[in-house]
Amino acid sequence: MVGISSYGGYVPRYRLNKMIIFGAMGWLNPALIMNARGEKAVCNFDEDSLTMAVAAGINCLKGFDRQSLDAVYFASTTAPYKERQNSGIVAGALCARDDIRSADFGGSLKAGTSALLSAIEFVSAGSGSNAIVCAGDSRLGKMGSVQEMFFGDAGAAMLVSDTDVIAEYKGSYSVTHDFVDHMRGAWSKFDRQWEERWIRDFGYAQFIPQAIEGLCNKYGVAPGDFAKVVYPCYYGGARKSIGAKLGIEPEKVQDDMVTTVGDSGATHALLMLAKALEEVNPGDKILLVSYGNGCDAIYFEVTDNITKLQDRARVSKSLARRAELDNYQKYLVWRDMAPADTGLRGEEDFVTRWSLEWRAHKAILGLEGTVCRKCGTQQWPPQRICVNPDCGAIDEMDRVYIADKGGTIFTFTSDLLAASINPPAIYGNVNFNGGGRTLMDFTDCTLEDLAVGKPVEFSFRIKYYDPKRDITFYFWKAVPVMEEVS
């Protein structure tokens, strides 16, 4: 049996109320008020499509052995690198083995399901037993555009396996059309779209039914047989007409989260699927449909193993952990849509020394440390010699993944003189659970959220961006653990 054995989702902490956008840009386009309901998820200044994909992947791999991964796939239309494999960075951050398959998927909003189907085929062919698909997108619309209202940021991940499957893969049906509704050229920053009625009436309203009908005919099922029908479409009228055309009961159509997250591009179909997997029961049939230059329709059936998966609310908890971003100008600066002066310190030239990065890439990407076999002392960065003065063993070290261990705050400070587009810069010393200490930035918090001894978790983030060489450099930051919203 091949199918999904785990899932994960990640919605950034910050949410921007769409009325704030309208309040800032309604003078330019009064019609924006028609799309100003709800809010959208917004990346923090140190997040992008790749960091969100990693966060979703970590969420997906709770309780699973990372060393069992045989493939890591990354799907996005906003990947940070064109010539440097983004999935290789994701694999490093997930602490996967070196001898794995990796691949990037992009170029279409159905890249997420294309990667998922490739993972299913990889496992079905016996090329490996476990393949993870991590997706993330952070698309931009111009100020005052409909896209700015609808586009949200998020990450999602699916673990495909041949054991302990919670949703068995039953089949798929795909259609491909060079239908240009949204387009972004090789050097374009912002999405460009054609008329809305073109997208709605000739895109969603035709291709999604075509894919669903094709799958149903291929496997002898009816749309009404599915307990959950999952497809992205932020046009409410089109969703109703698609459901009516196919005879799908409205309560079976998965909520598109357009008023809580927004449309997260290549991520969105997988994010909606992850949310659906929180709610289904053994025996339920799920129909997943992506959209973008055609459609992928994928048929799953939920197994009894769904009841054994711990902590199923993996999207809901991320949705609940939210904070208002009540400043539109801050959003513009974070997304590099408006220039901001960070002072002379902000003009520092970042030079990435790739030879140094390579020598320490396990410690940097995977936050790998070492633990002494003789005395059990843990240390970061990795050491050949045990730092315990009562031991001092040489070359008696095992690698240990520290990123999922968490830690506690040892010291912290805020710095209004440091160059930052989210001042003040907050940083300090963090103790790793199990041993070791290092200096880290704090993120997704205010100074009031910090206290000595408070627990933290670690998040893969952008350490700096070098605009001269177009290099994004990643490292880990500390996030204070907040009380969960019940």
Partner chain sequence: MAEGIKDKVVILGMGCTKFGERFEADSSDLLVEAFKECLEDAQIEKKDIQAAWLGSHIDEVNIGKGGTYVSSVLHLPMIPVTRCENFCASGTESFRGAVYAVASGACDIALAMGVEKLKDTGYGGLPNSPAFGQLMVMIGPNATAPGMFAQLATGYSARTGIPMEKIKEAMTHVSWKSHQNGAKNPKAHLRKAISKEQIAGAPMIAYPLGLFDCCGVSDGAAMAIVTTPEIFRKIKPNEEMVKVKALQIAVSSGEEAGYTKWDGSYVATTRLASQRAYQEAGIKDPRKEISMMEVHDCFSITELVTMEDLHISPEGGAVDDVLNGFFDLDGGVPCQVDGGLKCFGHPIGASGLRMIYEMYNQLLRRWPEDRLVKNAELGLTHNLGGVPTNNVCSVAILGL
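Numbering follows the first chain given and starts at 1. None of these values were measured; they are calculated from a predicted model. Each form is matched to the other, and the largest set of C-alpha atoms that superpose within 1.5 Å is called the rigid core. What changes on going to the form predicted in complex with the partner chain:
- After superposition on the rigid core, displacement of the C-alpha of Ile120 between the two forms stays below 2 Å.
- With the core held fixed between the two forms, Lys82 has its Cα displaced by under 2 Å.
- When two forms of a protein are overlaid on their rigid core, residues whose CA moves 2 Å or more are considered shifted, and Lys374 is one of them between the two forms.
Next block: the form predicted in complex with the partner chain, after the form predicted on its own:
No partners, no molecules, just the chain.
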């Protein structure tokens, strides 16, 4: 049996109330008020599509042996690199083996489901037993645009396996149309869209039913047979009428999270699916439909294994972990939509040395350290001579993956002198659980959240962006573990 064996979701901590956007930009486009419902998720200054995909991947792989991954796929329309495989970075951060399949999917908002289908076919063909799809998107609309109102940032992940399947893959049906409702040229930063009524009536309202009907005809099922029908459609009225037209009861249509997350692009269908998987029961049929230059419709049936899965409220938990971004200008600066002065200190330049990065890439991407065979001391960065002064063994090290071990705060500060687009720079020394210590950045927190001895977990983030060379460089940061939110 092939299907989904685990899922993960990631909604970034910051939420921007749409009335704040309207308050800042309503003067330019008063009609924006019609879109100013709820809030959108905004990734932090050190996050992007790739880091959110990794976060969702980590969430998805909780308790799963990463060494048994055979393929890592990344889906996004806002991938940081055109050349340098993004899924290779994701695979490194997830600590997958080197002998795996990897691929990037993009170009359309259905890239997430294209990747999922590829993973399903990879496992179905017997090419491997476990393939993970990690999706992340952080699309930008111009200031005062409708897209700025309805785009939101998120990550989602699906693990496809040939055993322990929680939702069996039953079949799929796809349609492809070069229907240019939205587009972004290869060098464009901002989304451009055609008239909304046309998108609504000729896009969503046509293609989604076409895909659903196609799938139902192909497999001899009716839309009403599904316990969950998952399809994105930003236009609330059209969403309802699509369901009604197909005879789907309204409560079976999965909530699209447009007022809590926003439309998360290539991620969105998978994010909605992850949310749906929180709520399903054994035997439930799920119909997933993506939308973007056509549709992929995918049919799953939930198995008894769903009851064995731990911590199922994964998207909900991430949604509940939130902080208000009460400042529109900050959003602009974080997304590099307005130049901000970080002082002369912020102008200093240095070169990313790729040969050095390659030598240390396991330590950088996977937060891999060493553990001494003689005395058992864990240490990071990897050492050749044991740091334990009572040991000092030379070249007696085994590698150890530290990223999922967590740690505790040793010392900390909040630095206003350091150049940052999100001052103060909060950093400190962290003791890794299991041994070893390093200096690292903290993120998704304020000074008040920190205390010596407090537990932290590690999050894969943008370490820096070099605008001169268009390099996004990633490393791990410490996030204080907050009180559980219910």
